[in-house]
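A single chain comes next, written as structure tokens; it is the form predicted alone.
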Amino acid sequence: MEATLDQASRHDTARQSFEIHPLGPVLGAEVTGLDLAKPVSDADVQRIRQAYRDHHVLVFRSQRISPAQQVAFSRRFGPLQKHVLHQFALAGHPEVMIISNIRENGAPIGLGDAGHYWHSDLSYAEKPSLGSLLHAQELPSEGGDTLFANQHAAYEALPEPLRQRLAGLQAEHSYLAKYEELRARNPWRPALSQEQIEQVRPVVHPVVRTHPETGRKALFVSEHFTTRIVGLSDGESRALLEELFAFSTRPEFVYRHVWRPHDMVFWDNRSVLHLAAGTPDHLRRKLYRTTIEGDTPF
């Protein structure tokens, strides 16, 4: 029986020969020549930290590994987070969530309008996601891609007087602040029962989070989950929040991702917002998203 990636982490697995190379000015970077198939050594782990760190978004391409095996994966890096969506958790893996327009037998596999907004995952949590690992199982002929801001680069670059307005605010972040909207549009998502509605109470967290591992500030809001500034006014408030949403996704932050099959794509949601494009209805769309338990921002 062949190890897992799990049980290959406990040993002293040879080292892969492979390759990063950036992807673009603002973030982005590829991996090439790493076989997540294959035992990934404790050295190799930590190379691709590093380059997680400088890079935010890890593309690994050609990756022909299973379930099980992007979750042995995805647990390198730390405790994965269960979607309160379980209805499209995929069978036999409750870590894995299907992400697809795809309908069998009338009824959705997945969560087809995943998304819509821009927003960084599970940022509703207490403990936020640290990462998000998204693997192509079927894309379509056309559309599909996704979208990454970079939220360093974008709080670098806001204007001094607001980088001070901004010091010590707080945010509320909800799940539900956009979801019977969604509902409504998308007949494929399904109605909350009570126990997932209290799983997702609102939390607050800074506007501005530090990076855990390197310091750096990021901007945290965003126009999915973020609903309102602690301390402001309705107006004063929405008009912050509205200038934020706009700025923070200005086109010199964004890497866009084109999906090639196999692609497997991991990014630092403490770093980045992500957006998907869209999939025209007619064609089918699956990935398997993964997602790593992160801490508290501060």
Second form
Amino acid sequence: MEATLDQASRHDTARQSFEIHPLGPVLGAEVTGLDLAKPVSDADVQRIRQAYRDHHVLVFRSQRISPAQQVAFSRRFGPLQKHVLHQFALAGHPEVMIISNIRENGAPIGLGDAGHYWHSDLSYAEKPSLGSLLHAQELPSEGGDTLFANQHAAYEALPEPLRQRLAGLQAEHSYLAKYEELRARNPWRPALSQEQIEQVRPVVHPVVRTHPETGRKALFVSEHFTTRIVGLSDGESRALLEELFAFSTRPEFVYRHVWRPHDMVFWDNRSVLHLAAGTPDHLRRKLYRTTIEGDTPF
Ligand code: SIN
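Now show me the form predicted in complex with succinic acid (SIN), since the one above was the form predicted alone.
Now the complete complex, all chains and molecules, led by this one.
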């Protein structure tokens, strides 16, 4: 992360006075008193980076910021990624993806079923996301929560023989793994063009990755995108993945985020998996997501 800070522009502005409070024993911290609509100094970004390393998910309360301000803040942590489903980019902001179940004139305004399965954003890319920022625009009166599972805690809690078995294993990740299944359920999902399919060729990453800043190990497989473990038979691979999917999302590793108006949540995709718990169809939900490019997992 320090390397990306060096690449980011310098902001020698005044520090803001803000507080960081843990949200619970598993992961997460709440940041209050920081206004992301104002300039954020390099010193404040350093403090945020430390909290991010410590807590993996940061909840910035009461952020009345524009999409351009979300993009600018996100860029302080590295270059941004554009999602392959460019159909759901916010007009004028190709790095902002609309996550929404709202339809206008019969057409979806955003990706309505994003996060239906546990995943780490863009794990199917050569350089998966360092982190993602999701800013609440419109929230339902019930439902719509987002769950986060701590993959360092999950790895550390694995039985020792299983940890040893995972050492050195690699797994394939594919954006297409569940695409047709989701499309059958939600026919509004666009058919992918050949160009889009070529953008998301399967990749291979370690089953256990090392966080590049803290050195902590984390499980790095997910039910959404991980298709197989390299070198195992189909049956062995499926059995091991099912075991890991179930273990990694056990309730003791999970923080449930109940959204408040104007929340912006910033999570570390190298440390957590996340899941959208679902919104009743008759209620509207809309959020804007930016994703920051990370490095190649090791
Ligand atoms: C996502 O997976 O990025 C979306 C999560 C959510 O909508 O809660």
